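Let's start with one chain on its own, the form predicted on its own, as structure tokens.
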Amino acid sequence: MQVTEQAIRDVVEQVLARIELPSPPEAAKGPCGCTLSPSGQCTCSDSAYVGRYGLFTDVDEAVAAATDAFEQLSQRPIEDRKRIISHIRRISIDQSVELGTMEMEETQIGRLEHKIEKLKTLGEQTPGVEFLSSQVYSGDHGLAVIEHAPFGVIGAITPVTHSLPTITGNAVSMIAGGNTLVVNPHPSGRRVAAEGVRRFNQAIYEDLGIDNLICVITEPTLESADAIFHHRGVKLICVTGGPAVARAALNSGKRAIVAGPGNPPVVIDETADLERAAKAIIQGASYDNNLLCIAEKEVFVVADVFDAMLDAMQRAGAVRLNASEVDALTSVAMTTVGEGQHLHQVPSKDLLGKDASVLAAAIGKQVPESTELLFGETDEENPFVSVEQMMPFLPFVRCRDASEAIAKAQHYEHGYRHTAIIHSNDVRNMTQMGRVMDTTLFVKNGPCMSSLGLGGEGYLSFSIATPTGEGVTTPLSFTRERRCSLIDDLCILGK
């Protein structure tokens, strides 16, 4: 069979076909009646969840199962955590186009070869065990070594937009710091993200012995998310999402690691390369449908370099709607939820993550299926610049100058000081604008993505917790520091 997208589509629909939530495995039994591991070897240790590669449909099972699996990796060395992340590292990169392709047919939002790519580049770049340091302190008065410990189960609730890359960077980071996981997802990512885990899982415990490292549960509620976050033997809770499960987060009264919602706004000044900005904000806008949280949202120009900086958008290949499509394409694209005092608009499902020729389809306007952005002038109050829209159609706004531009990408941030770009060659209004927006990525002169080391430097995660302040987390955000000190001794160097 020729190997193409549509054979591979139906593979993945066979695949998904097959997957009955939750149906483990029965483990085998040995005469004492505990579970066998792979090699037929009696494991009085295990638990009655060993088999179960991290099935769960009950909250309390599952934690139980993670905290059995915490207590078995704690009694093992560092090298092993390399060795089970091997296994997550693997998996995501050899059968990132299986599963990338199993994401984008259940959740159907985004652009398939970015599900494919972010597998792939989660596998190969999230931090593992190496990110881990000690500190030591030696003097007259002896040493003391600071470790980074464990938490234990961490309770982790994951979006629809990055269903399995979310669970694949915080299994990482979280197993690299010694923790293991309970991950609620969101119910339409929830059959990849049970059948990612259990690969997971399987191809762990063949190796070490140790199942349910990860475990998710498999018809996730509100209630289940719920029950996380208040479950005596959660011990930390990571939540990636919009602001109502952030804030059941931060009220939780357990300590949280929020990665929030974010509306990244941009702004061109007048020394901006033109040029090299379009190319810039056509590539992050339009990754994955302008699904992730640091995408592009809202594009703020001084009035000097506007009507060129709409040619160069064309130029670059984005397709520019006229005044009259801009207000048909926020009449569907747009809704308004809540009642009284509380009515607000919110990005409608029907076109949230779709393609820019399904956006301009729906205002009855014949792109090619290539397209990857459309864009359009519009004033500060359309509501593609205040909401997080999350689907590839850009608001560009006419500023006075560069401060207009600055306090009013600022306005639209929301305060969630999340992300923020500038496109410009003046150090001093880079420099205003990192002091006003005080965001936790401030990207300069480059796409979105180039703030987790796609394109630029640094290191990659999916988890940015903004509210809570971690940034974008590593092993470490997942430890908590203990000090070992020795008083008056191993300290060489005097007398």
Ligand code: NAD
Given for the second form:
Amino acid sequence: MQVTEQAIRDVVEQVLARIELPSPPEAAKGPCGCTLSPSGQCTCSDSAYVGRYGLFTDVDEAVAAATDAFEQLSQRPIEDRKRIISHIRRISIDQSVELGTMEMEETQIGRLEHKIEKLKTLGEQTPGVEFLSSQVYSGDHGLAVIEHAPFGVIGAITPVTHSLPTITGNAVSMIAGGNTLVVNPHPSGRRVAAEGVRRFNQAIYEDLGIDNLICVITEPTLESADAIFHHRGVKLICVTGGPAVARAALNSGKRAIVAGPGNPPVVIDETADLERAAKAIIQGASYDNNLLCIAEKEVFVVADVFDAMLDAMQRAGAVRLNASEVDALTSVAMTTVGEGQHLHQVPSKDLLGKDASVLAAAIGKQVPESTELLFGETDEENPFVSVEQMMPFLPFVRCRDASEAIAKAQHYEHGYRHTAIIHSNDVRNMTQMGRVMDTTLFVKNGPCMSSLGLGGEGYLSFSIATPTGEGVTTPLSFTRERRCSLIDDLCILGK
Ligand code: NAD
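Could I have the structure of this protein in the form predicted in complex with this ligand, to go alongside the form predicted on its own above?
In what comes next, the whole complex appears, and the chain from above leads the way.
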């Protein structure tokens, strides 16, 4: 046989085919879960910084770093807190498009323009150190000054619905109060959380030389949340989320500020300005596809104006579903979970936070992509009334009169004492509803977000502490009162 190049190639191929080659080793994973490069380096931006700029895989290490950062911050003047916060604000505002897009791509829920707007608005409007005014009592016995001191390291748990925005708002408020924080973000929003935190810390470090003021667990789990809840170095916890995490925080044995779930009802009485009400409801309920905890979730309308109100909703641009379409949507949008007496319905993951046009498509209905909200008449048994749906469909329930509407609103708010809304020009109905609901936020004649200073008076936060009572959190929520008394002197009023 003539030895040609082709003959050699054939023999080599036959030999190789007979040899059982070991399968390639399982690609090694970095501490952040990404695939390591052949030289063992992490390939994502987070992991390159683990242990720096606030990125940690281990709770003990994160708390140690945040404690060290707290000690450094405690040596600095309040003016430095302002500078630190100015970096968080600047990044949140200037990089809102990039970070908002990252959040949208990672979480796949909500609306891009609102992801961007939330970062910008929180950067601009979250109250800072100016909120920390001291109180003074002076009199015959001298002078007492009450100042607001930090707790130390705060453990924060944040939701998927606003991953980086919640961290931005918490970081501004908590650092304004002189604290540092360790965040366990929702796993489905962990990457944007880590990227935002890295950017904040890097800018702060480069300007002021303190790293790790805001630490984030890059691979968050329920175990890491639990480790934060029970860590001796964590002096206070602040959770923003649904019923399970609210319960876990309240049972943790640690002082907790709990921004829990809501199911905000809306009441419309016969005196309401229906056109204005329809616009407000669409604005609030469709914002970020109904992901806000304060968003309008179910509407109780008195019979006298029920049909007129539904017409007003259509005129304002919402798309009405008929009874069979509502039934079809209910069956695809709600899922039953739990067992025995704990059986209950939750929003289906496939439709949570999706666009109104996607909800419509799920029942074979075509609506323009620009549709902000779907709505329809339901009875009160429909799960859209009792479940915090977090998707842009609103159920409207017909009620005999304002008293019945208010009673149903109270029932379906589930005692969360979170948010309630009324559209009315009758002060008695407004007063009755305010008293009965006993909610942290009560809005009259506006969209839900007007209660956070967005189109109404007051200030902004995305952590609204409901069961623990701090309300719309501010830097003061994250401070301890300290009183300093000088006896008999420094009151200059004379005796
Ligand atoms: P979620 O409860 O599923 O998760 C919130 C956070 O808690 C996540 O980081 C999650 O990993 C963690 N978590 C969940 N169960 C836990 C447990 N048993 N122990 C420890 N950690 C746990 O909520 P979500 O879907 O991310 O966010 C939506 C919910 O948050 C809604 O109920 C909404 O009303 C509420 N929310 C409230 C406010 C407020 O200010 N009150 C603000 C935003 C969202």
